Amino acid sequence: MSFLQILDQQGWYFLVTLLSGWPATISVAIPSFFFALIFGLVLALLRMARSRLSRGFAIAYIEFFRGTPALVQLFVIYFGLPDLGYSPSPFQAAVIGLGMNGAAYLAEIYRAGIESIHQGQKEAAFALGMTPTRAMRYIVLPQAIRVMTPALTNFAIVLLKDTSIIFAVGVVEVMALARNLVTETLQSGVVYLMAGALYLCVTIPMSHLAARLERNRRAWQ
């Protein structure tokens, strides 16, 4: 039986149980993208804090998550956090393991962003009387996230791509579900290329939207 024909007779059963799985990708990546943000700026500006104790936690943090496999990281906390007395959920799992691994990503790009800023601005805040808190949060931020949306938008990406892990631990999300399609029908050339063109119609236009946003960039400066 050719390519096509398999295509034409069972095309839409694989591509609808594929969309199905679709919802549970979304919902594992939209909050681990929240919870890297916000753990991610934790990490930079303790990354940048005058206290050597406080870099060297945001130091080791980020190269250990950089440094080992996100599904490393996710079986340590499915299988290993037990152990200690919690037992996560495959969603809860999914979420913190994504959120962490990403934030070490995100904590960089957050620095480098931060740094970007002209050490005039933040001068500028001081003589107005404002405290480095203040100045970081009205001053700085502001317009280091407007340099670091593109970079922001490129991590959603692959945060998304990422998702394809979590089968692992118990998700049944896209690849789950390409999985039992391939044990289920043995057409596994057919069901992995629909579940790569699935993601493709996702990433490509927020491929586009990073691009757009890059471009936007350069005319403010």
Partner chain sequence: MEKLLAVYVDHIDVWLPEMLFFSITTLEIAIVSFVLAVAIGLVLVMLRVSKISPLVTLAILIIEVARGLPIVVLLYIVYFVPPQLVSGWNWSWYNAFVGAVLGLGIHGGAILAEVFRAGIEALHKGQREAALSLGMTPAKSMRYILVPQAARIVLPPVANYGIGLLKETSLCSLIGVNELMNDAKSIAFADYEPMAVFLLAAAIYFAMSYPLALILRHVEKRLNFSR
Given for the second form:
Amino acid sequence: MSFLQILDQQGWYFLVTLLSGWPATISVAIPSFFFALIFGLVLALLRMARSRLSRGFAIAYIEFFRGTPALVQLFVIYFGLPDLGYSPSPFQAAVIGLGMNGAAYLAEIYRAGIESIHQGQKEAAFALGMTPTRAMRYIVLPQAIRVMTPALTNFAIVLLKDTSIIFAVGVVEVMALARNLVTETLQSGVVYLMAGALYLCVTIPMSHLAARLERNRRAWQ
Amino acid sequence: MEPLLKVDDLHKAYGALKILNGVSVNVKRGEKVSIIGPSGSGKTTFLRCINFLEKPTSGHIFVEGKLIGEKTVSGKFVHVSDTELAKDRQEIGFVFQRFNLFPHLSVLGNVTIAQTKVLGLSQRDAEARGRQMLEKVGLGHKVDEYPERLSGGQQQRVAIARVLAMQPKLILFDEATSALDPELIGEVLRVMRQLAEEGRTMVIVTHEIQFAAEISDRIIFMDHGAVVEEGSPAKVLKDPQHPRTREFLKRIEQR
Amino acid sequence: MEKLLAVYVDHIDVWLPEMLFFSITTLEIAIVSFVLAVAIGLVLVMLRVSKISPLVTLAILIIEVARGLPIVVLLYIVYFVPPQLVSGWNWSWYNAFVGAVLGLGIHGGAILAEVFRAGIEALHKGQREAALSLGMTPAKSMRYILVPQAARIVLPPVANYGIGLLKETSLCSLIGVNELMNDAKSIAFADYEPMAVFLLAAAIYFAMSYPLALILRHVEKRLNFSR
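Return the structure block for the form predicted together with its partner chain; the form predicted alone was the one displayed.
Then the entire complex follows, led off by the chain already shown.
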């Protein structure tokens, strides 16, 4: 049977099935994104803190999570944590895993963003009588976040793509459904291409958006 | 006597846009010629055509009677190969407005690279000559620095040493001081004046009219891609014949 | 914690040699797909900057698709789709290892093509002109002036990509390559010690990539300093 015939006969069924995986993909991606956003900031601040202990912890965390595959991290959380008495659901394991992994990457992005803000900004804030915390909160961070917007958009794309591994811990998202369809119909060619096309429909526009934000940021600086 | 540089009816056009409309210039050995004119008059393009950084649309260039960038095959002019063109260019030094030093090489590396890779000199000989040239431009103490740590004036002096080390017959200066802060212009002009006094053949495109008047044997005023007027500095600058020259000089004075 | 240590004391003599043995496959995948990625990246960037508009479009298309797809999805497509698309051929040679290396190579090629392009674009036009005006041929100006400058810009991100690739090989376990990750999975469920086994696997990945990352950071600092 030719490609087009398969597409004609079963294409609609494949499409509807694959699309039904998107809510799961999105419902993991969004909480992981916000988890990473907040936890990453905490890590970045610890990383730049004066206390050696907090710096050491942040560095160890960041290096470990950036130095090992996300898949191993997911497996430790999903299959390993029950040993310690906590049995996460596939959804929970995915959010914790991708969130903790993403936080390590974001911490470095935050740090670069914060360090890119000129020392004079901080000094001006101090001269106006702000505490270091207030200077960070009202003066440095707001500027850093504007600088980081393109990097954050890129991170969102990476995170979305990373959700394609969470079927390995049992989340029924797009890739899991694709694999099921292949088992059911043996049409791996059409199914995986279609799944790929669905990802591209989201990731390509997002990366164009990121590129545009980057251009704007350069123009703005 | 045959001129060192002979430019014969040079035309250059980008599509319909004509930049040069038949420029002919002869430069004798040891002569210093400055080209002045408003921006967009084609003087930089003219200079770039001389060593074929731009290919002329028509017209020919000779150095010591030898064609540059072209050869004649059964009476017709054809472009030469890259290798032959590179050989032609060895005779012609070019000093760029923006220096164009090689950032991955030290100051000495900048001055030796073409000596070893183009002229085939040994590293030792190239370094000896390189140091000598850097000494001459007053940068003997900077041999191991990297270009980005030098001021603009120092960078341009290294670029001049780089050209001198190739021992060219002719040096072209393309607005060599235009990219410099005012306080750095002097040091580069001093080096250029020194070269002029040594009797080198120089073609200088510049906005520094005063400097041009002092060191040039001849001034050429270009406008709209053609030579409008030429002659001794006294003649062209003090007693210009053409209304466009007068207009240009008046505007320069007002600044 | 003590329990974990006890588990390692009991099992490490069996686990570690076995996992190190499968780490060789991991390294093989990483090395072969790295070389392939550099080759594909060079071809793509040449097409991309060729100024021949159908080739440019083709390169952009390949780059955008390969970068836009999650690696896992790309691996599934590269490994499972061709045998179905061209069913007449003999595909017996096309095993999971070949599919994995091809998939990672294509993905890496697209990433490296953009890295190479950034390197080329960072070069100022004046550099070539200066080299030519000193009497260098285009080939010499390429060799002594342009390539050395581009290499300085491009080498750190290329090395970074290579180090990251070591981790990405773990995804090949999902299409059935028997490398470190797959082995860890089978040990974890056979001995029923997932926490201990997956942490050990993580440690091995870390031991492979972290020293390289440290070396790269050191080299990068020195490169920056001498400029």
